[in-house]
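Shown next as structure tokens: one chain only, the form predicted alone.
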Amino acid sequence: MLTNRVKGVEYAIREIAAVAQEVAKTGKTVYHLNIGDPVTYDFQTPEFISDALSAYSRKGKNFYANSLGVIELREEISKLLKRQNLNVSTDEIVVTSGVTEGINFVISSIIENGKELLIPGPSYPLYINYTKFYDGKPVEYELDEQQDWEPNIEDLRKKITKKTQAILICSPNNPTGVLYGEKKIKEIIDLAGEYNLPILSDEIYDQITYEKPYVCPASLAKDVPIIGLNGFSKTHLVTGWRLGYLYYHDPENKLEELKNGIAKMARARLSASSIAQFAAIDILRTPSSHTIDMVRKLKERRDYSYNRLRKIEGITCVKPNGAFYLFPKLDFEELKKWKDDKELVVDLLKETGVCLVYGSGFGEYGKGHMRLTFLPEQKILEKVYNLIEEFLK
């Protein structure tokens, strides 16, 4: 009775959580480092943001909103993009139910009948899932671990075919934490222009960066169309609101048909949450240091986590410069007890309660790795790394 397209859906980040639930039933403490949700730790939603959501509900803003998004919010997003040197009008912005819906809108509009989407490998599983769901083929281009996970441009070039529909840039990257360098982004843009391809740019972690500054791909593109995907979840600590947006950088109007198609899909699903949208207007209009404060704390936790992991035998790790993930490599010459990353991660969870994500859940280039967040407080992280170290010994 179940369709093949649904049978093929896999999402390792949540699937390991199901194993964690069974472990918790045994009475063992579970340390959840599998989900990238800062609000579940000591990063609390600022009071003015929560107050805004409540206030707009009491003011009666509980109706269906404009399908493309509340116009005042799109105006504020347009101003936000202008500060990144992007001239994007309100008509080129669509407010979505999280970035997830934006990804669905875009992929469903460009992929069918074996068409291909070039995605960075390792890759966030949703891009793999949606591409397959719409009868397409996700093709991974290499993020080179030996070069701090920067994209391998030659590998990307080799994988462009007549079926390629777009190239995805995910920077800062989930799961590796790499922040693509400006030179690499320009090379990808040039390649996309050479083959007349649009670029999808996943920018949900754009304000969570450390030593290196974030570079917005659309700010470097003169004639290559770019579809940006962003949202409020991570930066503004409202993950459960499910509020995102997509925008079009389209200087030569190459995306007109796509824009119309996505607008139809937006109208078909009615609208994203109205009160969340009105509250988001206040988020963008109210000066606050909550994001800066979050990044400061995260940098300390990243440094501690990186220094602990690199001292554990059987593990090597690249230091991430964005987002809040580490993606260490497992040396199975040393760790001979386990056949692969999934077996090790599941065994680790059952034995110690430490819940990570197996790297093979992020595609071919993720095999032999595991992903963990460094969101928890340091005392929890210290306990986690002690348990991992003891377990691997």
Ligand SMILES: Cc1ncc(COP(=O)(O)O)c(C=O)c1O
The other form holds:
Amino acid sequence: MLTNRVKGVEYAIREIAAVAQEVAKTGKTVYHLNIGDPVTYDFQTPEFISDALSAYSRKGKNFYANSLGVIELREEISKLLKRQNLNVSTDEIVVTSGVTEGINFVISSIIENGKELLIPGPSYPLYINYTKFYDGKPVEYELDEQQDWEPNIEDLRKKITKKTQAILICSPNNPTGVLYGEKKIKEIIDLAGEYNLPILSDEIYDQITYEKPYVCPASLAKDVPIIGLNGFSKTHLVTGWRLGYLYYHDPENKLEELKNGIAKMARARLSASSIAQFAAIDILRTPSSHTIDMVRKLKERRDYSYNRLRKIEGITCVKPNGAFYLFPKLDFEELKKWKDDKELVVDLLKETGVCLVYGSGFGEYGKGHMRLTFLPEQKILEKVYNLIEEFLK
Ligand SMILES: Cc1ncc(COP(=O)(O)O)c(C=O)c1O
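Here we have the form predicted alone; I need the corresponding form predicted in complex with this ligand.
Complete assembly follows, chain above in first position.
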């Protein structure tokens, strides 16, 4: 017995992990470059953060927290947003169990009955899954590989219909690593304004940028409502805590009904983790040298990875300027042995133990690509690129 709704759920990032498990059983070393979790590599949770979590538990903060989030934490988040020139009050912030829950809250509140959500293509699979789960239609607008994966605004415009509920942007982007330029963000905001649509902005990688500075979409929007989604997972190396938040930039009070709906959803699931929330207050009150260190290391790994990958025949690759992914294109004129990205990635895993994600797991625009994370240490990356190079020969 299983609903069609659940039968339809796919998550390539974790599905490839099941194949990896089989490969590991044969005694082969598996190199995991499939999941974007820094804590499983050499980026460890800072001690003061782990200490805070256990201290709050010992201090008895083990109760159900306020459904919208511990108030002191929302105050700290409000101050954090203020540093990006945003005036967001504590009652316009909802603490969630990760961005994942925030996305669920928003999509479940705006999508039903064939309604459409515009999402970037290639797309982080969660947006596709939740939209379909709530009986809606995910519509991908093109991120243009020829333009370093910047959004194609004309394509976006063409895809707006009467059923469109919102435009989602994700910058820095998973899986392409692109940081949308300020001009593109403004164009998307203008388009949203023209069609009276809200913007959903997934900002989970906002602190992980290399050359160009991060531009917060809400700081550019005068009247267009934006729902920002962010969290602690990546920036503060606590992926397993499941802690995030959403905030409303809503200067003309257009989101009142939605805000009430999301508050109801939040109450219905009681609360996000209490001790994680208390510890997060300490995190936000402490300078984030761990994030700066992580980004410095990641930049070296990005440079190394990009330089290796672009020299491998049959692969072309855009240099990412944010997040920690590469999304190379596979040239099947050269790589005639395989029929598509999935076949190649599974074969690569079985032959070499290198575990990546097939691009088609990121929607239509992901086809013919593969995604890998450059989180591992250089000595592992070296081994991995040697193996890929040898395999594709
Ligand atoms: C674009 C994007 N959004 C959201 C998430 C999930 O974040 P969280 O751990 O806060 O649920 C991820 C995780 O990889 C992601 O890449």
